[in-house]
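The chain below stands alone, shown as structure tokens; this is the form predicted alone.
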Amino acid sequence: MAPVLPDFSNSVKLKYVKLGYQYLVNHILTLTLVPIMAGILMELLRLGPEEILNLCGSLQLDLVQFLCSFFLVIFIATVYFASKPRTVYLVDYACYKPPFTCRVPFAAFMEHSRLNLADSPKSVEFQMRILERSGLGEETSFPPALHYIPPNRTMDASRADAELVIFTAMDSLFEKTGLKPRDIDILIVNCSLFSPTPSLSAMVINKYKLRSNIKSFNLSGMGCSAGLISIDLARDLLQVHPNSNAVIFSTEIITPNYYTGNNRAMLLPNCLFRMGGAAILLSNRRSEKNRAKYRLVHVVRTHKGTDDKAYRCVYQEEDKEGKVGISLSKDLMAIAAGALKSNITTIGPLVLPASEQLLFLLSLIGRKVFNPKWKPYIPDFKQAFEHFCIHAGGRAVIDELQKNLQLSSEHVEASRMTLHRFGNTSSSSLWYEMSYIEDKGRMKKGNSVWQIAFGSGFKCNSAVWKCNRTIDISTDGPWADCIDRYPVHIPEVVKL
């Protein structure tokens, strides 16, 4: 009888083998240099002081050679520090918390749908099925204008909603940071669908009487990823403007874009999008280093607009009745997965440890050389990040990213709970998620955070932050009165 081989899967704890491999590869330089340095030190100790002096004398360096070498070192150091990019700090941020009067529970949403679409019961039933599976909770909020029947989608109502969200969050930011309006050097406001004249950035300047030489920008039409585009723009501006403060406001004013037709692809946003906004203070001032919450490490932007399907998968247009709405394509998730793949291909080498990069390279070589059918190796991004803030665009978006990145339920908890409590607040959702992690007491000094957002066009953008200090639990944030109730179980279907 042939001898039975031992079951290595049980006799060897593969988890610790993998940990040992990761430690070996990630610290290969240290493990190589330490023995060399130890050998050099032992040799110097063996030679003694006299032989070391004789060795230095044998080099026969004259004064000119010594001075040239000294100034060369000074020159190289000067060039290095002069070309080094300025550090950008996230001092603090404030998320808008809607008042209780703006709450839109399922029953109220469906009642309004039945009244607004009285002639189209099939459209009402469709919205109910979407809402049942959306992952939203009973405490999400609509702007005051959308509580009217029919919705009050006028320019005045839209401006009033913008003022409510923006000014409330800006006031909160000023209070939290002690920032004075005159201290703002750069202002960036991003709102995709509501772009009045004068702009929203001009509205902020008028309200707070900002300086006349302020550098202001208003971004529109860039979808839910516009918040990270604003971060990228602010970072570039802070590289050329020293000792400056940049304030970013990310929001989506949904009042003028509530769809009242019967096109199902356009009814989807009604079920998912809710009111929200976030004000963020960035600075390159060294004096802000100690009190800043985070340090910006990377921003990676991916644009798939050259592909027609990607370009049209989130598209504002008129339906057959001439009613304007946002159409969401059935190919949206497949396009988002492709954009994510392109984005992580770029960001991976910047953040992944050497052990993961080596495994990915070996997998790639194996597929190219030996067998193209080999399953590609998915890098373990959990080795690079402690926290993940995935845009709360909908349950399907979070599910797809959790699957593709092989994340645990805890890693996507902030995204799911944000979707449940606040709904899809567009570009500001990432900051509600960041606030959730902080208020759970999980954000520690040295932790890395990966923010991922998708937007029309089609775009996938990423930002990587390093926590500058352990964050205390907030007493006045958007989660202050409900954080103890979360996480909650979110069923696959909520029967209405």
The other form holds:
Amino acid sequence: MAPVLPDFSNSVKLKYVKLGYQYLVNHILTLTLVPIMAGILMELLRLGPEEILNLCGSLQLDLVQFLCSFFLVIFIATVYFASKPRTVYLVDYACYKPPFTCRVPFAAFMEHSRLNLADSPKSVEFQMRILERSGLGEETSFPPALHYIPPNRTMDASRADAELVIFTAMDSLFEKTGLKPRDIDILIVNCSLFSPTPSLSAMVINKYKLRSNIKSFNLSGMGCSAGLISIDLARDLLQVHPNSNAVIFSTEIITPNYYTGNNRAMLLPNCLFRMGGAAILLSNRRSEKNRAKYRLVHVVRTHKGTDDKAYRCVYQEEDKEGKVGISLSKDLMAIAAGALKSNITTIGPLVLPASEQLLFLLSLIGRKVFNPKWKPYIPDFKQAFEHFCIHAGGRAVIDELQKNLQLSSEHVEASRMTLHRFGNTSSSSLWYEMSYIEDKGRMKKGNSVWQIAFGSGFKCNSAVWKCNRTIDISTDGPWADCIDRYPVHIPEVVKL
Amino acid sequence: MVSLKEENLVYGIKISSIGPGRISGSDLIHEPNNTDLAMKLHYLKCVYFFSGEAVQELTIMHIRKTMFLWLNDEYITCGRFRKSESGRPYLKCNDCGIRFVEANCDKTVEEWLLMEDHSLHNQLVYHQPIGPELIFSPPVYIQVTRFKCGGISLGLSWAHILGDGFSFSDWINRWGLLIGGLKPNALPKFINSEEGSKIPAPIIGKELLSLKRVDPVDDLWVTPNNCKMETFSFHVSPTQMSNLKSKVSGDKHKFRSFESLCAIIWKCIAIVREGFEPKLVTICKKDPYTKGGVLSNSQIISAVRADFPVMDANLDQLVTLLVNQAIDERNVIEATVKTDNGLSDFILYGSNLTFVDLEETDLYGLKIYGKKPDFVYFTIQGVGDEGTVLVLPGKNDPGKDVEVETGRFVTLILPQDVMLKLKFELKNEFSIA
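Mind sharing the form predicted together with the partner chain? What's above is the form predicted alone.
Below: every chain and molecule of the assembly, starting with the one above.
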């Protein structure tokens, strides 16, 4: 018992020291201002009212000077308020819930794989190993066309898939927010791999009869981080257009992209990508301030495309037999870690409390000046954020980020459970994760949420949201019928 | 040269899978009992024909959706077979699903049913045997064929190891209830090896007559045949049935239609196979004590041996033999399969000349939007060389009035050389076939 106690008491002492340091540095301004203000107040009280009036009179201001100063103050205030960026509110969002007829149990996925890849049983074995360790569950979904043997990857089937996902989720968004189609000023649709002409945003405009002067955009080829790129684009547009609503639709239409060859690096997406989509309503209207769920605080985008290895690590190309697939390189995790580092270097100063920033600065100086072998100090992001939404790209991605950011399993629970229930739904996965946190009743007013997404390019994008009001558990979200079963324990290897 | 008869009338095949809409559970297993394992080389094939306005509105999407809901409780049929360490097959209920096939045909249902060759119905059932990869072989296939008139046919291939014809019929009828918006009230349960109908305790050592051991088939569950088997079917109208019964016995109501038909066909086959007449036959019938709502192989399997020459026998004599001297073999089957823990391979249908009484199945009970099928065709895949005769109900309900004669539909599965001569014999002597 004796050796344990000192460690315990040491760690407790350390904890209090740390807390004390954090309180001191984070509230340094308050702590220095309070004594100064107290001093001034004491002085004023000591002087007495007549002395103060004498002091004011001795300044000898005449009317013109007084008016000029007064207008100067007004002018400065106006410039300040006019140049302040418009607040962007997230009013609400709706995630697509696939019907039970689209369900893909492991056994069915493997059997279809075996029938589709009749000539390469080794590839089937490989896919089985991936699936066993993937962290996916038995309720993920494929679009209807991919349930056929062989999969139906025609343009018609892809459009049908897009219509199913987009229109269902859009209808849900309209219902939740009471938004009228005619009130949409900006429409952004992002879907990386399926980009028909006319675009998917044109498809939405056609279906819902949106206004002819709508600002519509269609982002394709930008990978799983395109959702946050759309948010960034919408934010910029909402600075230019006052009093506007922006609808963003993030999805990935996987129908045309089921890989039918046997190159192992290209078989991975088949195992992980699943059907999903999310419709988000952003607004800069002051009237939305009360009912909006979140306020957008920061968006930070990092692009590592200058590095050739990063550029090629998620690469769509033809294999030796001419079949098109997305090749994932073995360096993916290392490149992702590097991209993350760049991103947090930029976002750190924006969100971290002063205590963490000071420690990081000291550690940086120490490493540069004294000893390069010192371990770099990893800022504690748990101080800045209550909730984390890490793109559910795969089990390895979540594990890597949990390790790098030193997060607990509760912090990454939303990501892991989304991967289990819905699979990798690409750019919309962040919204399923938000929905999980809300439906667990954990989202309280004032909470900060950090969304991180990685994507081809190689990009790492983050968005920071502040919760505007405590959010009730929903009855119609994608988790409504299964939230009580979560969290589940996901074994390292599932026995198929 | 491809004759017109073999022309492919069905096109536009699209294959997918359907399964339970929700997770059935993890590590769920179903262990077939010994009688189930004895049936593993046989498959039932059944085609239901529906025409009419109501069916025209039934979309494939609606069929799929209702089937997903139906299969939530029928997860046994959605599993896949594996072999345990001892080599005994078991079923892993992993929600892998049923193979679902969509097809089209340019004939109307009426035109199709007017075609005399009933073996063409095989084009409406997508069938593959289980194996060689057990884990990727579905035990059940469903084919929905849309006809020119808007009517449909539902073709099912069912592995006999899951259950007999009576269980199968109940199973598909439960889907029919869902289409009609009703919920099936008897939820199917697993049937344990120890449960089931009242089979007496296995008796070791007694001679097994109805089941035959075959050479090992490994993982491809197909009945080995030494000759080419042919299928032929014919209707027996109520009038014809009445006449046949009078030929068997003066008193029309003394014997049931099934036994009368059995006797007639047995005698004719004996005549045709002069010198090699079948002295031993197997009879399969419904067990009236079986619980409904359960998938099981619990039909009564009995053996009948004739000590006298069959070709010269009186029909009356034959029927009496079939009714009174049938020995229930189920306990012997159970014991025999148990001796090597289900590792041997057996055949039932066709190990002897087999007669299957399907009159008491509710085949015409599968209703779509309240409408019964126009016609139901039923056959067995994987019949041994001795052949099998299936007696199916006619379309019309016999009702409570036993005085009213109803028709039958008879399917013969026999070696090619026997079939030709038998047809001739039946036509000449009894004006049927």
